[in-house]
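The data below hold one chain only, encoded as structure tokens and taken in the form predicted alone.
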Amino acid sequence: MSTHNLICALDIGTTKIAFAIANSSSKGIEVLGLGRASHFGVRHGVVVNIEAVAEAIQKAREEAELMSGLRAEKIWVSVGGNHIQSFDSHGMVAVKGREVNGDDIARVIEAAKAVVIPSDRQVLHVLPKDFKLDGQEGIADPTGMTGVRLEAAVHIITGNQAIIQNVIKSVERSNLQIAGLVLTQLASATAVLSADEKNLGVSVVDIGGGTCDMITFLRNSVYHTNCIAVGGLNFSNDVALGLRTTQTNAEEIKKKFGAALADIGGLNDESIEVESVGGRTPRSVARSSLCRVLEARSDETLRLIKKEIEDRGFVGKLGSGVVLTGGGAELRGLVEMGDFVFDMPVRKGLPTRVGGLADVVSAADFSTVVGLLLFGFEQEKPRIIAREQDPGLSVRMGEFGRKLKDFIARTI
């Protein structure tokens, strides 16, 4: 199998790693590999250990090139977090009253790009809302249309420098190459959306281990995107608490017994046996007290998220409504809470558009991973037409690189 073809992603969350190879075509592309590893090394988003994170990088990397029997190379990564901020920005050009190409569309979103950012930022992602042809508005796509005056919407999306360098370094450690870095919440959102549910307005939540990313588009563009730091986490301190156990048997206890809603199925005729603290016996408690536990945090963390979509003056635009995904989405009765306290449509999302392992990707915690593979397939694209259509084009690029690289080292 052709390495040229191959597309990697990796996210990098609060309490896991996924690495994910693919195989790719002009048709899709096919999961071949899947590794993850369980780490410490980040809090809220952001790298606080980059050895821990490199080490947790290396785990699952090899699980995911065990499984496919390829070498993955270059990478797409995950990057979020509370450092994230997003902004409206627009440009505006002249095309001479001729038919607008994509160089002037290109030209248009560097025009819209042109402001002040500080020098602490770096900026992730420019994604263009709409455009504006001699002042027509709601324009998707201006290319072949005839005009004087081509302007653009766009929003940008910036981090902290400093945090997405430590992201870097923490991949560059493990012998990676970065393709790129995607918004964590985009990517989720390119693997769990439809272009209806897109165009119809809906906001994705994220929900990972410390933080829940939100990101929301309207007529099939971005308008907002931010980060609430409450994630899987809070939900398993609650736990320990509540029952007065230890944090490794709070986060089993609520993944195999939790749920949202305290009386879902008859809970209350239910019992689990808890650990105790310092090595005491073990005890035994009402399965409904562990979910009491969780539907007071569950209650708490949607009313955020309900907030900041009032907030931000969506509601009654999300026709489409929420979409849950990470692994906190897993946690049994949320998406029924969310109908209630969103009054609106909310569902759980998962990866999709994908072949291969599609069956061992498909839960709510892969929807990044899984993202970043479409997100890399849709800017690779191109370029795998180009090599369908010539196979020796490849070669001859190799041959290429080989004679430049040799010329340079003679030079040197």
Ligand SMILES: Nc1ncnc2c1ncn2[C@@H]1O[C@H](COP(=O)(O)OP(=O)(O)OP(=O)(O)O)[C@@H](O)[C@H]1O
The other form holds:
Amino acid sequence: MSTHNLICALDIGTTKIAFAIANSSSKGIEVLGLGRASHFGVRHGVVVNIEAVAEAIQKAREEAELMSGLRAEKIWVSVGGNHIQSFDSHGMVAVKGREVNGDDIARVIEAAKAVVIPSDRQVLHVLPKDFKLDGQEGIADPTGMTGVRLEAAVHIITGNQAIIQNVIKSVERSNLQIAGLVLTQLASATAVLSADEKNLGVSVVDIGGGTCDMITFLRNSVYHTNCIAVGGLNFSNDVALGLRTTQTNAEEIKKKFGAALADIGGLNDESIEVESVGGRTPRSVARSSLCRVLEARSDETLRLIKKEIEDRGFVGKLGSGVVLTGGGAELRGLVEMGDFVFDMPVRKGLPTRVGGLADVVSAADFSTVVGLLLFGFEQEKPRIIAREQDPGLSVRMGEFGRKLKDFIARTI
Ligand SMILES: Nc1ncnc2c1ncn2[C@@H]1O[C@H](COP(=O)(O)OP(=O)(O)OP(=O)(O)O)[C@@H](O)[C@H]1O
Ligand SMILES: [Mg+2]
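Given the form predicted alone above, I would also like to look at the protein as it appears in the form predicted together with this ligand.
Following is the full complex, with the preceding chain placed first.
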């Protein structure tokens, strides 16, 4: 692979920043560098301390650059949190020629975008659901079809402008250029879902530190997004309160000994050492006590997700069930509990479809950053293919740019 097609990604999560650098070709992407840094600059997916986030971005970036030996410039960035809203819209245009072409599709999507959006909101994505040509419904791609009247149903995703501006500011402080902003759960779903799952119907839930970000696909299209302001930090807080220990120790024992089901394989007999607060001597606690605390929170969280699926009328429509990803999905027994609560097939989603450091990024808490790489790759693919087919193109474009600059400099 040549090293001219870098794709870089930055996931700004509640508990950590993840930064990835990949090289790409028409065949796919190869992750070459990965960095992560913890921070306290985000609450429930929203930046609340630009300085702290910028510092963590810089740290994660340096790690990824050192590992890859490459320099990141343009990056794809995640945006999430419960300021995100999404809704359906509809557009209609007359087909210009005899057959529908790319220009007609772009115009009908533009027409669907023409809805009144409050001035404090910013459009993140306009995702086509399906097209209708002269009344014929359910067309996935009308390119080349004959017709007169083209209609499009789209799903529009917006976010709060001020909150998005704070994400942009945090990134720009690190002298990075933003290639695009991508909804967190859309990125995660891109990394963990197969085409079949999207087609059959599936809900992906990214259980992060501060939020559960949901996205639902039916017939290959996004039908719904939602954010529940509960995440792994709530699980750890419950452990800290329930077992009277520090936040740090609660986080540690949750990951090491925790499970979503208290009666999971013989845990009742085991005991674990728990730090006490205020420098008191550590205590020995039954592992099942830890798991009972986690069981209550797991059950409540999964039921909130189930309610959302029910309220939106998706029961019976999700042929591929539910996919849990994000660091929170690593809790032992959570997938098994999900099977029972949702009464649907549930699996854990790990990022796939990348080469290079595939083993390193194959963890549920890297779904978003890997998905950002894949999303960026899909957008940049036509340019990458064009460059591969005509390697002189970028050199000539560079020369053209230089001549244009000289011309402008001479004329002003
Ligand atoms: N093995 C594990 N068992 C239980 N919880 C885990 C495990 N590994 C990670 N977690 C939890 O996952 C959470 C972090 O997940 P992740 O890195 O996906 O979140 P984030 O992207 O920082 O936050 P968010 O997506 O909510 O903004 C933490 O709360 C952590 O405790
Ligand atoms: Mg996350």
